[in-house]
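Okay, so here's just one chain, in structure tokens, the form predicted alone.
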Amino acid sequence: MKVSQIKEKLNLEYVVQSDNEAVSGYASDLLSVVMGKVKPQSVWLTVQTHKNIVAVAKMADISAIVICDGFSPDDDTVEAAQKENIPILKTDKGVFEIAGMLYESGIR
């Protein structure tokens, strides 16, 4: 499923736009756990907002980062994501709710 389709289905807001293909999802705020466990082409749900999330996403071939619970990424995070073509989306909804919505949408 394209990131743009996920954005529409879950009513997310783009911070950095790109339309990668996503096939699975992962939720964690510990970067080391994400690096070791996430599958390629995942949508990563987190509340982390700092620049290091972009480096992890790039290294792990993550399709998109969704920042939950009303948090917004730092300016340097946005700049890094634009440079690396990593989409960042955000929502006021919690990680648990977004994870359920992703699952219902077919992202497993």
Given for the second form:
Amino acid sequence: MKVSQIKEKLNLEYVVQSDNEAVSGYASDLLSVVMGKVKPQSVWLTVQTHKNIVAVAKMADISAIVICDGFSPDDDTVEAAQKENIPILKTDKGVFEIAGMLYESGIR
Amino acid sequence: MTTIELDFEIKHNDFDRAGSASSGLKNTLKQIGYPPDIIKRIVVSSYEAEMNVVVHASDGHLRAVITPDEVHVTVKDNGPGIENVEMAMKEGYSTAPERIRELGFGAGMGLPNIKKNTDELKVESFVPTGTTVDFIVRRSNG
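Hand over the structure of the form predicted together with its partner chain; the form predicted alone is what we had up.
Full complex below, order starting with the chain above.
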């Protein structure tokens, strides 16, 4: 599924707009755990907002970062994601709820 | 493809530039057409090693030697060294300070992640002179 389709389905807001194919998902705020466990082409749900999440996403071939619970990425996070062409989306909904909605929509 | 050698500087405590060495390494590997799954194993490992220097050590270097068959990465810092390498290799063991943990680092998965993703790993550490993390990822053993 395209990230843009996920955005529409789950009513997420684009902070950094870019499109990728996403086939799986992962939720954690511990960066090394994410890098150790996430499958390539995943949507990553987190509440971390600092620039290093973009590096993690780049190294681990993550398709999109979804920042949950109403948090917003730092300005330099946005800049880095634009440069690396990694989509960042945000939502007021919690990680648990977004994970459930993603699962329901076929992202496993 | 001939051998490509890369050398990046790593700055301790510089969280703005953190990851730039691994990012540069990834760009090069992508350019020369290494397979994505192998690239992921290499750069996840190099990022972990790089972040260990940024979080725990002092200034250091990441050197990579890329051949058609394998990538050999050496990350070397100038101290203070790891007190107990055996413990540091265990999942969940971390000495990261609280302010770093709040950023999501310090899960105690750094060296274990490198071990998992590489074909060969050597960690040499001397207190207080420094640590060398040396690993190889082979293209054939995907």
